[in-house]
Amino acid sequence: MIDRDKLYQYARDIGVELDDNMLSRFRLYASELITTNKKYNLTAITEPDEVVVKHFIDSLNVLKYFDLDYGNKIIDIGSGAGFPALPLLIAKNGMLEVTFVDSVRKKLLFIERALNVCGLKGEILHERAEELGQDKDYRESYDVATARAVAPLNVLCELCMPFVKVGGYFIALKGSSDEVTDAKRAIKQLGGKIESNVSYKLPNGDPRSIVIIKKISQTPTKYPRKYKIISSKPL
């Protein structure tokens, strides 16, 4: 059982109020996801207190930084276990609409049980990114896109973006390392421009960053590539 108390206070300490409804949700998220661990392996990250630093706080930290709008279409890619998007829809009390990628389907059905036991909706999708951005139903049609610890920036701007509007944003939750040198020419070919590289501590002094990515032009259509091709040959 994860300590409400923390999470509040860790919670308001970066600028978000998270009321009684929002603190039952994420116990019932936590209870979901440490229970769901132990028969699949979802994250390393299963002890109460670090699930709350690591994960809640952790995703909660794009809300001290951006200012996402109720209401606001995002589509996060690599949910894996629902970090940061799940934890942002209950920070904004389920007013926002959210779509969930991951290519593994375990991954997903959790997700699902965790909307439903939380009473929360969100669109969830088994694909690969860098097929899904060759969608037109789904291609430049998000507000934010996020991602965390995913893979490299320069790789995963040229998975996300194609999805992000323009002036619309990408917001990449990342370690310690600056990864923003190595992204500049990718993040320019596909059409976005960094807003803002924030480096940051969580509660127990792990190093954390945000890149946030505004989209000023349209991504070329031949964005993204094929998965092997961005690996081998990243922009």
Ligand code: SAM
Given for the second form:
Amino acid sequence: MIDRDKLYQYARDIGVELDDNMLSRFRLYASELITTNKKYNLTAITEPDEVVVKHFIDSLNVLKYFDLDYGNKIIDIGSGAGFPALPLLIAKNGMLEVTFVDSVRKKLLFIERALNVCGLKGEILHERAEELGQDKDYRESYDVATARAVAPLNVLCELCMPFVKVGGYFIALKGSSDEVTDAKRAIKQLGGKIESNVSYKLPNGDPRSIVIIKKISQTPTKYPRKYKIISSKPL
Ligand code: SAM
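Switching from the form predicted alone: structure of the form predicted together with S-adenosylmethionine?
Full assembly next; the chain just shown is listed first.
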């Protein structure tokens, strides 16, 4: 079981106020994650204190650096066990329209269960981002795209930026290394502009960074390309 007080305090330290209802939802989510992980490998992080810090607080740091508005349409690419979008949905009291995308079905089945136990709603898509990004129903139709731990930033931008409306944002949660320098060309070609790139530390001292990219013009229709090309010849 996760320590509610720790989660409450760590979230407060980054300016995120969690009420009792939200704390209960985080508890249910953690318990579903830890139980399911015994059967299916969803994440390497399953020790309750680590779930709080490395999954929940890491995800919630988005709210320290970016104002998500109630009703925002968000697409989370390579959600895995739901990070960062599910913690964001909980902290915004369910008042975001979230689409979770992953290419692995068992991860989406887990997200579906986690949403159910928390009494939350979201769209769950078993798709590859580079294919979905060419679908006109999804392309350039989100206020925000998020991704954590999916691919190097230059590759990730091509997977995520096609989903963002002009005027919207792509938010990438990263480790400590500087990936922005290598991604500058990709960001420009995909219609983006770096809004900010901030480094911070998790409560356990682990370094992290958040890169926020604003979409300033439409992404050319040739992007995203096939994954083989995106990864072998990143922009
Ligand atoms: N975002 C989660 C997190 O931070 O815990 C999961 C990270 S996990 C290392 C990467 C996830 O991205 C995996 O669940 C994988 O299936 C998914 N993924 C990788 N490439 C993808 C693609 N092209 N389209 C959709 N999902 C992808």
